[in-house]
Partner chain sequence: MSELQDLVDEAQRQFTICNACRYCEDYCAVFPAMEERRLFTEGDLGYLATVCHDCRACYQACMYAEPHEFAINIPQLMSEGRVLTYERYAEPRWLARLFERARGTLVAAVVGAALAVALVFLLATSADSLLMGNEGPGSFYTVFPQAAMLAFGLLLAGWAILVCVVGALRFWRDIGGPTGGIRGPRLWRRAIGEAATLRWMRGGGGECHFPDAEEPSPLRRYTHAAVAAGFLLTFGATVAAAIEENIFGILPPYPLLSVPVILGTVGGVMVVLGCIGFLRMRREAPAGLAAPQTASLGLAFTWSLLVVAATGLALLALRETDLMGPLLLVHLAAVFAFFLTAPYGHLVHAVYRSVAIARNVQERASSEPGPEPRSEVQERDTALV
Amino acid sequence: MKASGPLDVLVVGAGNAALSAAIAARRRGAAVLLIERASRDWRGGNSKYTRNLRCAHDPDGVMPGAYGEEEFFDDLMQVTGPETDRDLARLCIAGSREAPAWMEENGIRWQPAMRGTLHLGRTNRFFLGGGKALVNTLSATAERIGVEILYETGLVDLAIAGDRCEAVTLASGDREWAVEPRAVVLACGGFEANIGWLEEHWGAAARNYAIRGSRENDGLPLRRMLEHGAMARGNPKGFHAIAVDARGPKFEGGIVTRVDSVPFSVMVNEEAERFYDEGEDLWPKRYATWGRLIAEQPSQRAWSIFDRQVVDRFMSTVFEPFEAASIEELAVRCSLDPAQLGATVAAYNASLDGGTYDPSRLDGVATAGIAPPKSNWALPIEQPPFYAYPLCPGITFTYLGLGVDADARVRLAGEGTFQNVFAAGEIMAGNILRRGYLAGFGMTIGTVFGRIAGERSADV
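Where the form is predicted together with its partner chain, what structure does this chain have on its own?
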């Protein structure tokens, strides 16, 4: 390590929140050291798997339609409910308006929202090249303006005296040392990669979850701060999860292992039985429900069963589905009981009473007389070849975080805040998001609070 002069701000992490904080602090004149536990190749945490952020905006060169702060706020309230810290939510949404220009100043480029007639959507801005490109760009900008970056260096503890952090212990390999920054910004994500911690709430089932993002996000700094008297915010047990292909990697599968076949299929568990209404609502609204539903099944496994009619209807997937000429043969490929799967599919097919199938809306093409029902898009599964995806829950992030104030200062469990400890990004998202999710909001929180934390920490 370069022991270069006095240290003003130590930023922990190298995802979007950390890089935003480091750049903001450095631009305010602070001497900044940023530490990333991952190697340079693996830098960027969960941020490297993202692709967009949600911003309030008027129409501009990138976004054709307006998205007002009120609408944004209402959307947020709808998913997360009233327990959220409304002031911080409003602060975040107001900050989102300035975020794109600030990001552009730091080199971020956008995908045009329109290509031909294909919309990327009205609310979210997409990074050209996605999250890894964003991490590369922000890292390069940070280094260019003089932020020092140390890879393979993690925070292991903080020396706290009352409401002040006196020193921070860092580790790289088996070497440990202490630094004494004037302020610390914790931007090191949630604890979703900490299977032991998840097991505390979910038991052995947690071992069967796939973790979609970085294997580094074990929440150690979060836990240390809670032990040192920081306020916990958000839901301690909660996590966001989606259905992912069970053949994917245990960690770092990212976006491509997701499977969107659910509304076009019947979902069965290890017993080859259905367990929930696959057609309850439009897929974007049920997308994140299925992670939890599968997590509740035996062995945390489920299979999405469909036939030739729908095979081209959803986003293509990274692994080919199992394919067979008959349902029984398909069951064998899935290691399911052939007789039972045959019976489940037969009962489902027999319960259908027709109607006009229309995947673009709730078409009411439903089952009758079986439980659970399938309320929409219930096509018979009868045209070979038959297909199946094996699925497991893929955890995106956890909902427990550190309480912060409007300056991103970490709050004490009792009254007041730490003088010089700040938090940004996933590690404090629980203040605003206690459950549910708005696509693109994770990066919004990271950018807005990263900037705030960076600027305030530089002023300490």
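The block above covers the form predicted together with its partner chain; next, return the form predicted on its own.
Chain only, nothing else included.
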């Protein structure tokens, strides 16, 4: 099926950033075509696996307390470091304050923070029904206001002349055709599903990663734009990666394979040795650290070991943890050396220094005289039954992307910008994210820059 009628704006992708761009452009009067490589059933990219949006706000009926822009910015700087584009980061954070009302105007509804989402109630707004409901709602709004959507349709290449895109070649099945939009918005994710591209930076270890998001995100539009002279921004080896259950699928595991037991456990590698501080900071600031940490371990595997004291402190996953009556028996179930795991847990228990345990805050209940330390929530692992999750890195999206300006225009590798090519969401997140992550911030980037890209593309 080909697009019908004149075309002002072509939007590539069908997740939150793309839908935000398409809706914003259409509400500005543009004729909009949105293309999605996936089928209708699998539409939405990584957005369908999300739950919430981080936003600056005053107290309201949904979110307690206030979360100011400076606190938000400070939180971001703590996780992503000084390399970030601070101007774009501040623009995104300022735009986050308006994002919930704009999303509500387009059908999104909210719910209280979910049980087990520790420390997020004040900073993050939860979508009623989760990310799949968000995608369905925004897709319905887009279609209702006149956005044309083609599924199972991808971008093959762009015809670039100087600083303008003159045409775009699309494909569906074995058919190809060209369209000539006045402007193009690329909102189609990074290259996390392209194992070969990951191997360029991570070597053979990348074959052991799970891709918890869309299998369609192979980075082809990103690669094409870089070939056509776009500026690359971000960290080529950087990615949003979390600890996921190693028993999950290679692709599309989504949220249900995510494991949140880490801060309440000890983490060991395949040598049954601890390798990092499990209680370094609040989980929303550190959960995306653990994918990379596990990626650096032998065989890219780790195990989260805990006991019955904390089994209800985090959201359960689609898989039950391994369970055993003793640490040594648990080691056998995990194919770990029983003596070494027993020694590791015994050394950890012996290092505990007391204090008042409080999972709702940084409680300072820590180890002493052991490396690595555990800085918070350091309870002894001594009450059977004992549990373990087998973990591997779950890659969500990559941090190499297209450089953009404050209007979401794609920047040229030299000076200037493409006049009619814009980018939003994960494909440009590397301007702001270099390492680490804040829970819900990817959806913030997608919503804010999706709106900007949609409005500016409609004005071309």
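Rigid core (definition): largest C-alpha set, two forms, superposition within 1.5 Å. Positions refer to the first chain, counted from 1. Note that the coordinates shown come from a computational prediction; the quantities given were computed from them, not determined experimentally.
- After superposition on the rigid core, the Cα of residue 308 moves by 2 Å or more between the two forms.
- The Cα position of residue 374 differs by 2 Å or more between the two forms after fitting on the rigid core.
- Core-superposed comparison between the two forms: the Cα of residue 344 travels 2 Å or more.
- For residue 289, the CA shift between the two forms after superposing the rigid core equals 3.4 Å.
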